[in-house]
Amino acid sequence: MKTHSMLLISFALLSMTGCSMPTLYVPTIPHNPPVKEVRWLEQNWSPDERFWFHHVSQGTSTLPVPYSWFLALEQPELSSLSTPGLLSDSEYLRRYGFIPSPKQAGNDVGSQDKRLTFYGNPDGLPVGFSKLPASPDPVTGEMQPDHIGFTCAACHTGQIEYRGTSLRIDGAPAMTDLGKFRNAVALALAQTDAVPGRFGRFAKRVLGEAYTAEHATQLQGKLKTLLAKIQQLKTITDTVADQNVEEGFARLDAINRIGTQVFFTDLLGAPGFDAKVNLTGNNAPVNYPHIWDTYWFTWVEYDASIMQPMFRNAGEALGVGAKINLVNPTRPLYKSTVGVQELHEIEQLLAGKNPHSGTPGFKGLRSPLWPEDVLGSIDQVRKERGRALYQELCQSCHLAPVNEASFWTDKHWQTPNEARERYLDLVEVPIAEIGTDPGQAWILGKRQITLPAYLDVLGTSKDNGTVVKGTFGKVLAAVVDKATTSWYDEHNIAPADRDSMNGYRPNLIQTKTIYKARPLNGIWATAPFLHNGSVPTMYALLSPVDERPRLFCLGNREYDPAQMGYRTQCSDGMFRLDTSIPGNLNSGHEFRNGRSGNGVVGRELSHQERYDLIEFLKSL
């Protein structure tokens, strides 16, 4: 069910040029207030390192259009009085939650390996957009044009606005609505073909000096082919639409979407195989996780399911549109466009040097410090009262604060490995104890995947000789391992270097139906809270469940320093989150009097105690 108002584009309009696209809608998107000042918080990165992280390609072609097409598309609006602006306009994309970024040529800054080519941001696209240069399609071998893809930064760069100042935070959750944006791109394509005059303007932008009537006709044929493919995919995916839980601003069902991309979209056309058997709805949205310090954790993801950094990153790249050959046995299987070297460099930039070398402390991307000159000074008296509450109620799961010496001598740090690196065993809390929405923790262990037998994936069972089956987590780990191994082999990477690029950890999966408790440094910048973003503020999270808002809106970037979270007043274009829907449940992690367990993690707090604890959390 759509929870925002929409403008219907009729079948009659789309049929004027023979387009068979289904009915599409122009989504209402928020009008953001103007920003007077922009400040990137200090997090131990230079401006050049930050810019490199924002725009270096992972090998993805996330949007289904060539790079030049995206730049030429117009905004999906209808007006008889004016020509729409460009879809790529930075202020327009800001309304979907994307962060503006300057136009700048590429260089090698941020890359430790000069084999990398960095194209920069030549067209001034937002943070998280990158240019994938022309390359052969791994499936067909045919040369593909430049494409546009998302980087890690698209989902892991936050922004908080307060009284006209925009605080921008690397590694924090994004406040984007990718569902609305995907819909806008599809509608812009359909309108380009259907609305009189629009294709002509599009063709002149794409073709430039090469424009001729013949070339324009060829371009329109390619556009119609793409629209037909989108129509086909939409017709199939609509069969599971009733399973979907709307994601909205600040949330994405990332794990299920990876499964759909790799085991449905990338398997379409496989000989003797029906990829629809792997299709399921997106029913476990999560708040984009914050990623500072993540490299040093033994297990990552909310459900502590993945160990190896390369598997995590390469799987993510495949999930956001890196191409891989799973369907053409006449060409090298598992060859992909995944930027394995780039992913390694990104991880190294995030991780930094060994935190146990020299003065203990995280030395890569650091968590942001509370900006007192913008959000207000920390009350020292309340902070000290909050410190005692943290020790009483929080520290047994979230460990000692990272700015205290006891954190670095904690028993949870493993003994050093052969690379002299130590990883942090985070506390894993069973769902039955923590009581939060179980959807995300069930995916990797319960979702079943079917594959063509020719892919030769270990961990699967034979069915009828032509297909094999296995659990999502194990099958994904095997497929990603084959993709990265294919890259290592092609580039003659030595075994020792493979170990380094894999983060000195094996490609292991665990599916325990638990959620991990990570250190809370920088937690002030990570709202909304709980893994599924179902609690808007820290004050609400410290309250009994029946005091938490059942319905609230996401999409407003204005911050509430007192309650530590985004303001949740609803207006046109925002996402209305209903916590009564499975996948959106706001239960668990509750401070309430009574027996601990079954969702209760501590005693009920008075209003003063909640604010005292918030004051201490600001200081982490």
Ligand code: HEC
Contents of the next structure:
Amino acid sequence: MKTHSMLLISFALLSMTGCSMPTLYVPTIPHNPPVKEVRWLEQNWSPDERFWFHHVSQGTSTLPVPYSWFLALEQPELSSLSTPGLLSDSEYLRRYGFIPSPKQAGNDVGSQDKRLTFYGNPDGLPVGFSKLPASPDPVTGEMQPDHIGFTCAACHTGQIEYRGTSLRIDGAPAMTDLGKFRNAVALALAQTDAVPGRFGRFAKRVLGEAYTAEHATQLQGKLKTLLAKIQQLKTITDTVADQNVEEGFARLDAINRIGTQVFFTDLLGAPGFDAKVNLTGNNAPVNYPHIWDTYWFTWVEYDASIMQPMFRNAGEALGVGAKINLVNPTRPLYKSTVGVQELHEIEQLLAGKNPHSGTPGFKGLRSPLWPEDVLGSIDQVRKERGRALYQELCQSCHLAPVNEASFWTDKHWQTPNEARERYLDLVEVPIAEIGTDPGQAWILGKRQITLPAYLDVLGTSKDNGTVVKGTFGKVLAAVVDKATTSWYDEHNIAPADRDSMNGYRPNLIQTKTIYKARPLNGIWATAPFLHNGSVPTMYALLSPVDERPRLFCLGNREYDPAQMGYRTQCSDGMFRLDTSIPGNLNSGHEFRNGRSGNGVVGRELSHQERYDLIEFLKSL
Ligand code: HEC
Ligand code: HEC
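Switch from the form predicted on its own to the form predicted together with heme C and print that structure.
Full assembly next; the chain just shown is listed first.
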């Protein structure tokens, strides 16, 4: 059997009716509901700033193909009668949850630092897709063609549809299914090689005027090499497939994936080292968090584990496929394609000016306000009843509402540092007390990482001189620190500027197995709820666990203003979230009579009280 057929089989997306004519099982994806009107909510960003955030490259090449290949791929489908549409078609990508974005050439719109080049969105790709210009591979030094990667907006831009209006929300959780999308790209590549006629069209698109039979043959060779590489990786990662918990729409096991990308994939080929030791499954998927206000939190991530904004962002960029040299000691180790300057500017745009200067209030990306003309007006009487309930039952953990003066004088704000910035110490609740799924809170402290000794990572114990071992959190902090320091050194960044780019905070990690309670401004736009997205609506979250849905579908973008969440009925291509699977547990954070603790955070609420609270939360 030929290599390409093997690859097709291994993606488990097809069955064979015969060796020469594979019948492919095409991934089912939901259909797009019709949209009559699109509205970006007002969140204190200019259109230029927003566009820049949507498409600025952070140095990642997330997809395994050059930029020009991605544009030339056809949708994975098997109809021999007609030519499939292009994979990069916005309407098609919308079915995976990506948000269309206008075609606009690059200039420096929105960039505060005019030294930066911004490539815009020259081919009209969705929000969150960005072009990584040609640059040398840090491992080999060889020039790489333009690549295509995700930027923050791919995972942190929300869309809520209601009766034909599509509300677009910066910083809100994406309703994308990246797993389905990854499979589609791999399948599209495999079909380009295997399905008669497809390679010829692909080659003409990629090569354009440079098309010759010889160039086409070279291209086919490169395609086959890439497919073999994908296949090889797949064979290894399949060995831990039984540990995976499906992520589906709106979720990603970001932290485990960062560990696997940096300590497995990026270490393949390291001399005298077998990277397989660092492979684990993705067993703790989380809902994309919303990222307004987060610069000002002392600790971020659901488990309040990471302090420094630069570490958080550079670690994420590595996880999303920025290239780094961890395997070739003859070239500078830790040199990477991470866009450190861009990451800093992105963070500044999110943070805004000091919230304690002038009139207190967040001055960067603001949480969205409930649009009454689209989602219905807020009932003032019920809202005021809800306010009293919030004070009684929520405020001790989630703090006073952000739009009240007492929030800004709360004792949870630290005293100012030398940069006169004050950070917010959020309430941290041990998992035994909050009772929600423990998976995410265990990752950084429990997962063990082994590294080749030549990487010279401090603070880990040496084992027979060739490898060092440590907990994931500690090792990641050390490795990402070396990557950013390598960039600072190369660009001669002065110590004071490094401080500012680091967000004036040391690179600390804490692994306390807790979850943090954050302020609830804009929470209406962030369903599904809890860190793992296991509770679809606010109404269900305010209900005892046995009243919460045990199985529901994610992938709908149609909103339910009464229950405050997305509609959950299932249809073709949606993701069925089964809350009985560890990683998906919908326990805890419960309002039930009896003793507090052990998952119960407050008394049982009547149906009216749940709706009153929802009415109040709409006003935050
Ligand atoms: C591929 C998807 C993806 C991309 C791209 C991405 N993030 Fe995230 N981000 C996540 C997920 C998932 C989490 C939650 C991880 C956890 O806590 O377990 C997260 C967490 C965060 C947090 C912490 C939020 C909190 O509540 O504590 C911030 C802040 C953040 N991201 C900002 C960014 C920025 C800025 C970028 C771009 C520089 C970015 N993210 C790129 C998926 C992504
Ligand atoms: C004992 C402290 C505590 C109390 C009291 C409390 N919460 Fe929470 N809340 C938390 C913690 C901790 C989390 C994070 C849990 C997780 O994600 O696993 C959380 C998460 C949430 C979330 C999900 C946020 C997200 O990103 O998905 C919502 C919504 C919420 N709380 C609303 C409320 C409301 C409304 C009340 C009052 C009726 C309340 N909480 C009372 C501690 C508390």
